[in-house]
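Consider the single chain below, provided in structure tokens and representing the form predicted alone.
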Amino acid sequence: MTNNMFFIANWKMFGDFRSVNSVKKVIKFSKNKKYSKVQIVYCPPYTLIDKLLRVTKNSKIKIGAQNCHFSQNPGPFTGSINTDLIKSIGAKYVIIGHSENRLLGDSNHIINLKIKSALKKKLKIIFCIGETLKEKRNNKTNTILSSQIRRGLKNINKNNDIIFAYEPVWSIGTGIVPKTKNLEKQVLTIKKMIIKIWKLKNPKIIYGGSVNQKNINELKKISLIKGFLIGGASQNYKNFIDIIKKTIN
């Protein structure tokens, strides 16, 4: 893995062949030499990752999946779709452990299958961790993100193809963000997790959650945070620059 900043634009259930265009604007903008060490990445739903990859062909942003189904092989899974068909058509990473899919059924066990079988085909992977409202308020937060590491990464020898993305379930959607100096701790708390129960010493990690152009100055601020998961505001292309920009500049 690079030193670049990230920036994971998540779409979500968002997006038809008219959002393509508005990327076309992001592609202009990544050519700029100020933003060699930005690496831009879009997780679109799974109906437009190949167009995406089409126009992003000759620019240095990469394309990834929003999850993944723990098989690697073939099966009779209606609806879903595995590492393989995600490597063979191209992208280059896949979000995994979001707490939106946890809510769903992902449990650390499953996670844990997935980021086996994203690792096999050599997808670079962002792995969700987080705590809801609840666990927060019982002051379960460590045990939660330490458990959801240490159960997630079993049995996987350590390796620079995984982002650690923190993502409060509770900031998710909801405009609240942490404040600067509690985020600037935990984020400080989970680098430590994950040294002590991976043996990496220099994890990668991004913060998601309401990340948007107006929050955007205070968070930059933690050294720790190397990049950021965005969803709503990287839908709109205007408001997903902005955020670089800040960032950066």
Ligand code: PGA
The other form holds:
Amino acid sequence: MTNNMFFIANWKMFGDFRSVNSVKKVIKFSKNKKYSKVQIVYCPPYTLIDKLLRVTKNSKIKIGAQNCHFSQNPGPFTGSINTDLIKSIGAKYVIIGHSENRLLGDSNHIINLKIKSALKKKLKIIFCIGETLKEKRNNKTNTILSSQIRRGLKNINKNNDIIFAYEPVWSIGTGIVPKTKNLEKQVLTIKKMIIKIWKLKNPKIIYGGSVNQKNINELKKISLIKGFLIGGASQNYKNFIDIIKKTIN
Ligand code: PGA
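Switch from the form predicted alone, shown above, to the form predicted together with the named molecule and output its structure.
Next comes the full complex, and the chain you just saw is listed first.
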């Protein structure tokens, strides 16, 4: 297990000003030398980005957005935030292609535009891919993943600013995680897909979907996985710290 693993907290539509205190606990924890290489990223709702940037200023914790609009230019898009605005406030990461946004209409084409826009602004991208339960049952997993990768990365040159987050949709928020053997096999297949498209030697692949302090000992056995995208369990700082400790110990 390498130390420079990613632990990305996806708070989704949770968190208010009181949640900032829980981040302070994680900052304190992250100062321990043992975890000096660990890369912690918080992706709170847009409303908390500025606050968390201030709180984490003197730490190595990074802040990201959970989504962005595809337009690189300002425009009449009520309620939207683009990568220019995310960059201008000082965030370093953006999650793109999360299944909850694919469900709301983010096609592979729109995701491709968002990735291009984020790269232009030099943001690091957490690019989510994953199959639904129906697709899995119909043996479509690899077809779906390959098309999400291929179309999402269309006309984008290989680079190291994209972290691939494999999140089976049937695992998100359900408490169900793939069996270790199956997950290992799937991540290897994804790695091969990315290498085939991009000729990138070591794509960074992380896993997301019901990661918690109980299943982390099992998940961390898969050496191909370079970190975790954590929803529910990241909202409680004790659980989040526990996950990091167990992974690195
Ligand atoms: P979960 O969410 O950990 O609550 O399953 C993960 C995600 O949606 O990124």
